[in-house]
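The chain that follows stands alone, in the form predicted alone, written as structure tokens.
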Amino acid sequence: MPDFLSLADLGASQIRSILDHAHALKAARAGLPKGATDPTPDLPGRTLAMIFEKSSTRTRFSFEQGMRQLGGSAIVATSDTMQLGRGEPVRDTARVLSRYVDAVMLRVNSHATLDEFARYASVPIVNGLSDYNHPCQILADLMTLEERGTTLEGAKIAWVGDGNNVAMSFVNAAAQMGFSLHVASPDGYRLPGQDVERARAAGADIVLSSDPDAAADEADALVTDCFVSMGDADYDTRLKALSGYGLDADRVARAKPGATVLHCLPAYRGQEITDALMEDPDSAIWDEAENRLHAQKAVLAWCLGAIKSG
């Protein structure tokens, strides 16, 4: 069973079958309590595990509550609670929590503690955001594009500020999908190179630039994330390299008419969107937010084997 750790390790037929189940999962709860199980639930009698070595809301909320809905359980823990935070190595870790569960979904500050916990995991292993990815984002994004009535297949999607963990899981998804990936970020918070060529061998559109109106120019979407995020500590310099490059009603209107915003939360209003933004009764940040949950579930479905894909 595959392990979901960064969307540079899928096809495009295996995204579109997430995708697709993502949406038939929530059209399906329609009308239906949130607690309440699917009315043909994926998962029944699974448990997932969920370690956290960063604070969470979404993530644990939505995968939480996606488990019951999928007639599943799951079990939560902080490394810190764990004998991992006293050093027991990430493999003896893998190999116990493999004989108890039947997934593990992490949300750690080094991507290679995924690496090594799928490594010598014998269940699946999902990644719910590490310093180098945040995959699970990323499909709940293109979940929303595509309500919003978006055709990914060339879409121009237009990431404006820190080239970070969030924005390389579009680049990572750019070829697979199709659209052209606009990144407009000050020097000293773009993103690597390395990951950038390797996406446009694989046919990728990605448009690097320190400009965020150009970026802007005639998207169908926009897409922005906090300046400061957790672990970073040059709060002060990150501030004033990024002051220029929020979101606003003047940078949104330079985009298509009905162009998406988005932000993937939490949110800090002022700095890398206005209030206005936020509070637009077209936002889609709160679906984008609600569809982590259905897009998780269907991550959960694929790698326990209960849809396929190409």
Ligand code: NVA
Given for the second form:
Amino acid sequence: MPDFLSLADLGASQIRSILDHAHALKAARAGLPKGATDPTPDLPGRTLAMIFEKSSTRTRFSFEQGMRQLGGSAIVATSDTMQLGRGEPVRDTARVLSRYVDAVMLRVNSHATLDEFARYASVPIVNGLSDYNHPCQILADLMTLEERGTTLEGAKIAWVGDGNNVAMSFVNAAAQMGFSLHVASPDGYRLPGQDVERARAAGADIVLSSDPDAAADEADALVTDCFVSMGDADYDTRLKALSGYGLDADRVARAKPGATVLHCLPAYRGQEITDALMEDPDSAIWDEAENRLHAQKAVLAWCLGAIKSG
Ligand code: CP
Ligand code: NVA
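Right, and the form predicted together with this ligand of this protein, after the form predicted alone?
Now the complete complex, all chains and molecules, led by this one.
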């Protein structure tokens, strides 16, 4: 059964299948109470374990509620309350949890922990964010863009700000989904060149620059994220270097009329995004947050063989 560690590991038809299933899952439960089981639940009797090395609001609540809706259940722990936090090896934890649950989601400081966990687990492992990437988030973002009428193939997606883990998952999906990714970041905060080159070799159209206005020009979607991610130490230096790389009304005005503004949240108003954009009554950001739920349910269903992989 497949892991879900990076969108770069999935082909176009697999990502398409997951997105289609996410849309279908969302439509099928319209009007139901949020804790009600889906009309035809994909994962009855299945259990997901979740391990958090870092804070979370959306990931934690959406996965747990998602498992409930799928007909299964979830067990949540922070690593510091597990023996893992006292030095029990990752590989031992992976083998033990594989005897209790059907899948494990981890949010980790180091992506190497996910890789090691996946190597020793005998159940699917889902990436709930690492220092390297955040694939669940980008599935929700792509789902949101499709809901807003954007055809991913040929769309221009502009990322302005830190070339961070969330930006990396756009890189990892660009070739398969056929969108053009324009990333504007200052020196020192660019995406790792090696991953960008790998995506380009797979056919991705990725433009890296230090010009956020050029990135925004005629874009279908404008995306940013916090300037200081969990685990980043250089707070003041980052804010200084990245100031000018956020989203405001002027930058959005450069994009196509009706362009979608996305932010994975949590947002720091006045840093990477203005309060006015956050409070825009037509903001897609709240749909984006909701779609974490539907997209991740589709990921779990895919990992556990409940949908065709395309
Ligand atoms: N966007 C996101 O992953 O949010 P949390 O950190 O709250 O899970
Ligand atoms: N880039 C942010 C995303 C949080 C969901 C972080 O890693 O902290």
